[in-house]
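Next comes just one chain, in structure tokens: the form predicted on its own.
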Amino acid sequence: MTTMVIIGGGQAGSQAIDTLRREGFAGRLVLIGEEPWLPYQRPPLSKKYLAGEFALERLPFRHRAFYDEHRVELRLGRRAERLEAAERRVTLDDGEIIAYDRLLLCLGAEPRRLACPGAQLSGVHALRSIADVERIRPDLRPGARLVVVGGGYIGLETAATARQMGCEVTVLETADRLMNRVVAPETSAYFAAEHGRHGISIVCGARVERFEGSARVDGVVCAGGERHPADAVIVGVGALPVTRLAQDAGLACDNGITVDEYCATSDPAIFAAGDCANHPSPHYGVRVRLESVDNAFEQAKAAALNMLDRRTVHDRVPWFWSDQFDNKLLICGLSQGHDRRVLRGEPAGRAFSVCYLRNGELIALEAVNHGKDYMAARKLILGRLRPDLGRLADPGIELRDL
């Protein structure tokens, strides 16, 4: 009997199981997950789940009955300690050895840690898992002083949630503007104003030097000596791909596990998908590692098909989103390498879009409270639209009509 093994209990692992069974795979299917929970959604963790508005029972993508019905052997709360590619077997932390014919690595990413003094103090948190939220939530009582280190998606989403829970919130960002790696200056300024309007203090150009406190954190000190009192700290300064298992097995890795357009690693029996995979983007002609629900979902589908020897290229225009207060930020495409930026609408109207072009071609768009532009852009970017710039800049012309 053919055995497929999936390591990783997130979006990618869950989707791969669904695809394999839907496509008729009837052999042995094993899912290994380091966390004790069934594969679950992560986006609510920094928002409604953190706020206590989203029940734990609603987080899993699928309930236990699905895995039972589809004859999936679950190894939850178990860690894959060793991968022996030549022997095609995986050893778990309890000593169990599982042989495979095809293996899919959905190892995800882990929070980047700060190496400064005091980083191990109680009350200094990262936010990536259910367990993280359970540790953080008791600290977010009304009136608590929360310092969020990092002005990216996770930091700002968490800051907004904590503010709505009654915390006094300060966001410290090293760069000169929020979300500087992923959005335009107009969008950064808009979200800085929105957070300020809700009473959050935004400090850009702030480099954290140390966390202070005896047993528990009580302050954050930045270069230059500025001190921010803190009853709790959440560090959201990016994530690193989890690659140790792959590297130790001799698989090629470079900012993630290196895969080809068919999601195959340097070992033809091993595939990778999701946040841990560094893959080629045929549409953009570059290699990328994407941390997004959409990429995990689509890449896992492609990987599962390729595990069944149904040659399928993973070539999607990626998209991302972030909810902060009553604002929705939607991003379609990759803006890296753009040579022109066009603004549609005005931030003062609380609904606008920023278009990115390269050599006249629309390559990406970010929409703030403007779902129509975002939906149109997904098709236009895929079709390699070269729009008239005057019409593109006119918010009175529907983007889809271009």
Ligand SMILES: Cc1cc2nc3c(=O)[nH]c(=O)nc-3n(C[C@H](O)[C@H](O)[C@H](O)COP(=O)(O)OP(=O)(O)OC[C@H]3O[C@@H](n4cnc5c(N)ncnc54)[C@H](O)[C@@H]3O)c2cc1C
The other form holds:
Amino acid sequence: MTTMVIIGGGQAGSQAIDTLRREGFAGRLVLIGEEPWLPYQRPPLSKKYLAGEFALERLPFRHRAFYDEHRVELRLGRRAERLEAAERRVTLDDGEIIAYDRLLLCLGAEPRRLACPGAQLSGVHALRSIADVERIRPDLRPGARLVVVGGGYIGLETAATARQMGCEVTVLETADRLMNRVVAPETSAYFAAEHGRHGISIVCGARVERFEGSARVDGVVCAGGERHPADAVIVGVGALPVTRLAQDAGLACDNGITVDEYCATSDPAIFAAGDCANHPSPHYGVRVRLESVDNAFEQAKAAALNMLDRRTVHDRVPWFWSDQFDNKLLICGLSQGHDRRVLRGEPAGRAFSVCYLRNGELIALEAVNHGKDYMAARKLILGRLRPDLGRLADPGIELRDL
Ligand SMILES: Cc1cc2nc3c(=O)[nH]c(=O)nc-3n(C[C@H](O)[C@H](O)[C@H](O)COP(=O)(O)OP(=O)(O)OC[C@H]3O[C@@H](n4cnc5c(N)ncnc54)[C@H](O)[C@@H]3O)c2cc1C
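Return the structure block for the form predicted in complex with the ligand; the form predicted on its own was the one displayed.
Then the entire complex follows, led off by the chain already shown.
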């Protein structure tokens, strides 16, 4: 009997199980996940789940009955310690050895840590898992002073949630604007204003030098000496792909586990998908590693089909969303390498889009409270639209009519 093993019980691992069984795989299927929970969704962790408005029971993608019914052998709370690619076997932290015919690595990413003094103090948190939220939530009491290090989407979502919970929030960002790696200056400015309007203090150009406190953090000191008092700190300065298992097994890795367009690693029996995988994007002609629900979902689907020898290229126009207060930011496509930006609408109107073009082709769009533009853009980007710039800039003309 063929054995398929999946390591990593997150978004990608869960999707791969779905696809394998849905597509008729009847052999042995094993899921190894180091977290003790059934595979669950992470986006609510910085939003409604953190706020206590989304029950724990709603986080898992599937109930336990689903795994029983589909004969999925769960090894939860168990870590894959060693991968021996030549022998096609995995050793778990309790010594169990599982042999596979095909293996899928869905190892995710882990929060980047700050190496500065005091980073280990109690009250300094990262946010990736249910366990992290359980540590953070008691610190978010009304009136508590929270310092968020990092003005990326996780930092800003967390800041917004904490503010809604009654905390006094300061966001420290090293760059000169928020979300600077992923959005246009107009969008950064809009979100800075929104956070400011809700009483969050945003400090850009702030480089954290150390965390202070005896047992517990009580302040954050930046280069230049400015000190921000803190009852708790959340560090949201990006994530790194989890690759150690793959690297130790001799698989090619470079900013993630290197896979081809069929999601195969340098070992043809081993596949990878999700945040941990660095893959080629045929549409854009570049290699990328994406951290988004959409990518984990779609890539895992493609990987599962390829594990079943149904040759399927993973070639999608990626998309991503972020919720901050009552604002929805939707991004589709990859803006890297753009040579022109076109603004549709006015940020003052609270609904606008930024279009990115390269050599006249629409390659990406970010929509703020503008679902219509976003929906249209997904199709136009896929169709490699070369829009008339005047019409593109006219918010009176529906994007889909271009
Ligand atoms: C707080 C937060 C908010 C987010 N919000 C959004 C959002 O609004 N929109 C969006 O598109 N994306 C969002 N994301 C990103 C999205 O959740 C991730 O891109 C997605 O979860 C990636 O899925 P994955 O399966 O690749 O990794 P994960 O979901 O991280 O799963 C990987 C799993 O593998 C396990 N693992 C690792 N190594 C081993 C091992 N050796 N043995 C066993 N298990 C192992 C890990 O413990 C983990 O459980 C958010 C992420 C976070 C953390």
